[in-house]
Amino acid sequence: MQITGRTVLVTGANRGLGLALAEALLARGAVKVYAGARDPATLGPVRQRLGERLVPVRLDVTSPDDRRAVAEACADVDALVSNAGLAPAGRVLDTDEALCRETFEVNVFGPLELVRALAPALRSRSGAVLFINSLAGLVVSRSSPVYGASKAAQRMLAMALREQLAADGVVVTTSHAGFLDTEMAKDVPYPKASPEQVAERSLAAWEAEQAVVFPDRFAEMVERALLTRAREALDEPQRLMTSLVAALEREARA
């Protein structure tokens, strides 16, 4: 799959690695890239910096409006990066209902209709979806276990993805990154990577059609882990995530 070429339609575009991603995209050849916001006016700054390439776009992907209304205007998009992602902090019992729901909206039931609703142009024209999802989805955080038990449902339903629209082409890619330096993470006290880094990684990685890609260095601890400390990642996940956040905080004082 290469994104020259491509027309992308990118969630969660306005800040942090959702804007990271339409400039790499951009970059990389790209001909459009419609960038999802809900408030589209706060990409007018960036729209000036990058030029026409750029159209921002009403996207809430909890909107059943939004959804239909952006797969009618931007019809001739043939690549989603599916970005836009809600990570509320707390114990699990400690998380309200209304917020427990409003997490899967945003992480799960928005991404999967808004694919649906493309599903037609992506398939005509070959095209692809890549998911931003989390280390958060595999291991579970002691921190937002909401936010990871959403990417674990995303984290299912893309490789489901993966599997059914591979017949008509369509390349369908997960990035599980690890902690980013954004606005998000900004309370979060370890060695973060940039969005640029996790960008660039995880394009790369769509364009090769990987299934799934770990594109920081924590990232990476954490797939090794997986590998070689399975037994201790299903029975205590928490311990093995304190052990590998130590290990990257000796790494990066080195």
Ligand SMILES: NC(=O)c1ccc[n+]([C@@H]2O[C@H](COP(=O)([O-])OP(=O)(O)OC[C@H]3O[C@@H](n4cnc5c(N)ncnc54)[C@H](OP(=O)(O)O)[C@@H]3O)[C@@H](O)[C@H]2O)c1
Given for the second form:
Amino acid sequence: MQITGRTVLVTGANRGLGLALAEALLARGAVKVYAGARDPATLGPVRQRLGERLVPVRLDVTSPDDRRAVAEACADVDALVSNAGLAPAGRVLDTDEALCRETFEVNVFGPLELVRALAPALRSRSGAVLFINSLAGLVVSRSSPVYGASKAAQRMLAMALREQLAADGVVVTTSHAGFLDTEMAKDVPYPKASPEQVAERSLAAWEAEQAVVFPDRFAEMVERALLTRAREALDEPQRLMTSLVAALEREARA
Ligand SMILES: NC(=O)c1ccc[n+]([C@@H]2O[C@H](COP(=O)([O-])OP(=O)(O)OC[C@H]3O[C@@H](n4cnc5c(N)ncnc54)[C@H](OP(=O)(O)O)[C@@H]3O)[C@@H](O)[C@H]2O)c1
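Having displayed the form predicted alone, please output the structure of the form predicted together with the ligand.
Expanding to the full complex; the earlier chain stays at the top.
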């Protein structure tokens, strides 16, 4: 999927990785980027800076009304970047039911229903979907286990969508990012990748139609461990992640 000349919708585009993705899409030649935000007014200064190819749209991914309105207003969309996410911190039994359900609404059901709403447009143009997932959806998250569970569910849906939509020429890619220097990970004490780097590498893999991408140094370390230490990843994922974080810190100090 070439980004040049395409129209792309990005969810959660008002800050963090979503904003970096919107900027990188424009830099790669997208003709239009629909920038989804719960409050599109927050995109005012960004639009002034990036110009009229950035089109703010109101989109709370958990809102059926918003999803319906976006599918109508953005009928020319070629591709979707499903980026919006919620990552509550706290041990699993300390995360109350309402927050567990909200996390799954934002990270799983909202994205799934958005793909369903946009599927006619995506299919008619042989478009593409990029899911911004996390290492938490692949191995484990010690600090945000409910988030990890929701991202694991998102990963399985993305894999199934990749298979189902391939028949219509729609490519689905999943990016498993490590720790990012954004608001979401502000309390994470480990070395973090820049959202700009992760946006660039995720989009390059999307253009190359890869199923999965590991878009930063820590993600690469985890990918390698999954390939070489699979037994440990299955039996003792927390211990594996602890040792990999220690290796990341050593590397950052060197
Ligand atoms: N930060 C990390 O370490 C990290 C690591 C791996 C993967 N990721 C993934 O990267 C993606 C972006 O995260 P980030 O690091 O940029 O986090 P962030 O700075 O907290 O930004 C989260 C974005 O999601 C939006 N959002 C939250 N709930 C929404 C909803 N119901 N509908 C629409 N938008 C909603 C937020 O909008 P508001 O401004 O309205 O709240 C914001 O734009 C997420 O999918 C996350 O899981 C992050």
